[in-house]
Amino acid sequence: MRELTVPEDIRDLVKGIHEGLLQFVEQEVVPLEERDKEILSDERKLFDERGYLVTRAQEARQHIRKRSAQAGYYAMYAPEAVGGGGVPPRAMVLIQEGYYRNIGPGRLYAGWAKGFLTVPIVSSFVDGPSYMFNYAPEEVRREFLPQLLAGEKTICFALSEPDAGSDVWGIRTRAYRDGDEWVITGTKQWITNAPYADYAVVFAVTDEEMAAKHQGGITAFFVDTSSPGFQRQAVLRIMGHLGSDCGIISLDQVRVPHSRVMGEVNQGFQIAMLGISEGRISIAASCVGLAEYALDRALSYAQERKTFGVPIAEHQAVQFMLADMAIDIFTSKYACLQTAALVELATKGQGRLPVKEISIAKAYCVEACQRVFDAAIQVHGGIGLTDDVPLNEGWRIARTLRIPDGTSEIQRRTIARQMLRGDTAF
């Protein structure tokens, strides 16, 4: 489909990157998948008894990150100002869409491991360099950013807590200043990449009064996870798997130099929202690609599978399901593209940050993706429930993504509040 809403230069950029990414997968990822197929095909071998990836698996991921960085893909979404590729939002949407449509919820092996080595090819705010690093102080840019850009080290985004997920202002982690250092104490939970991160961007309350009034009072700190008092408490086993990238961390009197404050003291909420907004668009775009993958599989199967002497594609009930899938995908894709275009204008100072539209895209695309996978499973019938086709894994991915970076309910609250404040343009 010709993207009438996307300029020619962006389409050319997307085409080149997309072809390069798929070639990278074939040349770099597939050989490692073949080498490690014994552990990738059995989660009991992929994870240890605690739910952590085994050493060989962690090393394989780091190898892919470093090779991707050398090829120019790993940090391509990060801004040029921090050493990234500066790929604009609309291009990101189309790249994510095309990549996930081709890769699908998994490629070669059963279970969660199918996407194991394809995910770390491109960094995001939860594990690598991103727009948040526009706020990084000189010390962080000089000493740590080069390692992140090279894929040698990773970070985690430590915002959520056991009692503060959707309610950011409810975080209990506290930090106080002691001379030229800050002392941080608290617990973070549901943190992607926490089990493996070398560094963490930790958010803590530094002014109780401001935070209570929702007027600031939260500060972002760049923390070395090897610091005394920093502990990885556990890996969270997600949606039927024996492990995951999600974990719990604790900080007990962890000392951080003042020179590692991200942005301004008491203004970390803005940095947090920047990261979350970036994540919401990326998730939405990925869900578009995943949904297209499911529709592709459903269309192919419907034309091959016969019942009552004819392909099931000739049955109206199946046609209606295929049509509903297409409606969801079309709507999702152009919600993403329109939102990304508004983000581009905002970054150029030509418009507001599209808060309402970002929430619309995230909520709709994730829920639509799950509907599409559900319909694809139904089209496949009994085989759709098996691991012979990875549709059940896609459904689980979509179901999982209704939670992070703001639940579907929080997105709806944000949309409603924006409209009640007068933001009713569409």
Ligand SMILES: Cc1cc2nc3c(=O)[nH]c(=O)nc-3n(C[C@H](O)[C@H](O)[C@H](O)COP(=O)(O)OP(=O)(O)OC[C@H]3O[C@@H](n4cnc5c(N)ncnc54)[C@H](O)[C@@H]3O)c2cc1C
Contents of the next structure:
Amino acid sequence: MRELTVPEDIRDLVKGIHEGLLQFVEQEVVPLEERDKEILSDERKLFDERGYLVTRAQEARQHIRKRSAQAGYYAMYAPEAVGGGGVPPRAMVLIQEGYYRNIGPGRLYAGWAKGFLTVPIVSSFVDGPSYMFNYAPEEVRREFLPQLLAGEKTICFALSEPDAGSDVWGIRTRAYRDGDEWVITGTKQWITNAPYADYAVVFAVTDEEMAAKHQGGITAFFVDTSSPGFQRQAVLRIMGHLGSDCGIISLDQVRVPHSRVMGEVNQGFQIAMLGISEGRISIAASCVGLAEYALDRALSYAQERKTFGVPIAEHQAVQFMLADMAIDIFTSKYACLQTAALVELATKGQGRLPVKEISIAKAYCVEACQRVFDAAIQVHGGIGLTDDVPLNEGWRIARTLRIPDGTSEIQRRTIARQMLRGDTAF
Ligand SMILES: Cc1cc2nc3c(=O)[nH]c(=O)nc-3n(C[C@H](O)[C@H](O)[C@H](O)COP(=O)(O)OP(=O)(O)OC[C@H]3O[C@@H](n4cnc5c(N)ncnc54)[C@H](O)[C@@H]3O)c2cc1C
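Would you mind generating the form predicted in complex with the named molecule now that we have the form predicted on its own?
Everything in the complex follows now, all chains and molecules, and the chain you saw is the first one.
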């Protein structure tokens, strides 16, 4: 279908990047997957007994990040002002869509998927350069950003805690000023890339009164994870896997120079929300591509598989499943594109940040993606449940994505609150 809602310059940009990305996968990822076939196809070899990736796997990921940075893909969504590629949000939506439609939830090894080597190709706010770095102080830009842009080092985004996920204002991590330094103490949980990150953007309460009134009082710090007092506590095993990228970290009197405060003291909440908003659109766009991947598989299987003497695609019940998948995908895609267009206008100062629309896109696309995978599994019958087709992994990914960057309930809370404040335009 011709994409009429996006101008030609964006379409051309997307086409070039999309083709380049797939070529990159063929040239860089496939050979590594072949080389490490043995560990990639067996989680008992991929993770150690604590759930950490084995060294060889960590090195493979770092290699992909560095090669992707050299090829110009790694930091392509980060703003030009911090050294990124400045690819605008609508292009990002179409690139994520095309990429995930093509590679799906897993490439060669259906039993172990999760995009082990395809996810690190592009950085996001939870592991590398992103819009959040617009707030990075001079010292961070000078000393650390170049290694992050080159894919040599990574970060994690440390906001959530054991007792504060949805309720961000409830974080218990505290920081106090001691001369030219800040001293941070607290525990962070569910932190993506925490088991491997070289640096962490840590959010801590620095003014109790402001935080209690939800009027600031949280500060963002750029922390070296090798600092004394910084500890990686555990890897969290998620959705049936033997390990994950998510972990728990603790900070015990970790000292950070004042020159590494991100943005203004007490204004870290906005930085956190900026990162999370970026994450919400990116998750939504990835879900569009993943859902298309599932529909493609279902369409082709429905035309091959015969029951009662005819392809199952001729049974109306199966056709309705395919049609419902299409309805979900079409609606998801244009929710994302319209939201991304509004974000572009907001970043040019021509409108507000579309808070309501970002939440609509995140909630809708993730839930739709899960419905689509569920239907694709159903169309496949028994084979859909096996590791021979990577549909169960897609379902697990979609299920997982209903929690991070704001649960589906928190998106609905945000949508309702925005409407009750008068934002009822659609
Ligand atoms: C795979 C994964 C990766 C993650 N990565 C990161 C990361 O990199 N950095 C980071 O800081 N965090 C990360 N998180 C944390 C994530 O943002 C939180 O898990 C999420 O915000 C939910 O918080 P919680 O788990 O504490 O659940 P809770 O906040 O305890 O919520 C429990 C349930 O109550 C519901 N609920 C809570 N409050 C309300 C309300 N007001 N109205 C209606 N329902 C409500 C929730 O929707 C949920 O169903 C990640 C989580 C996962 C699963």
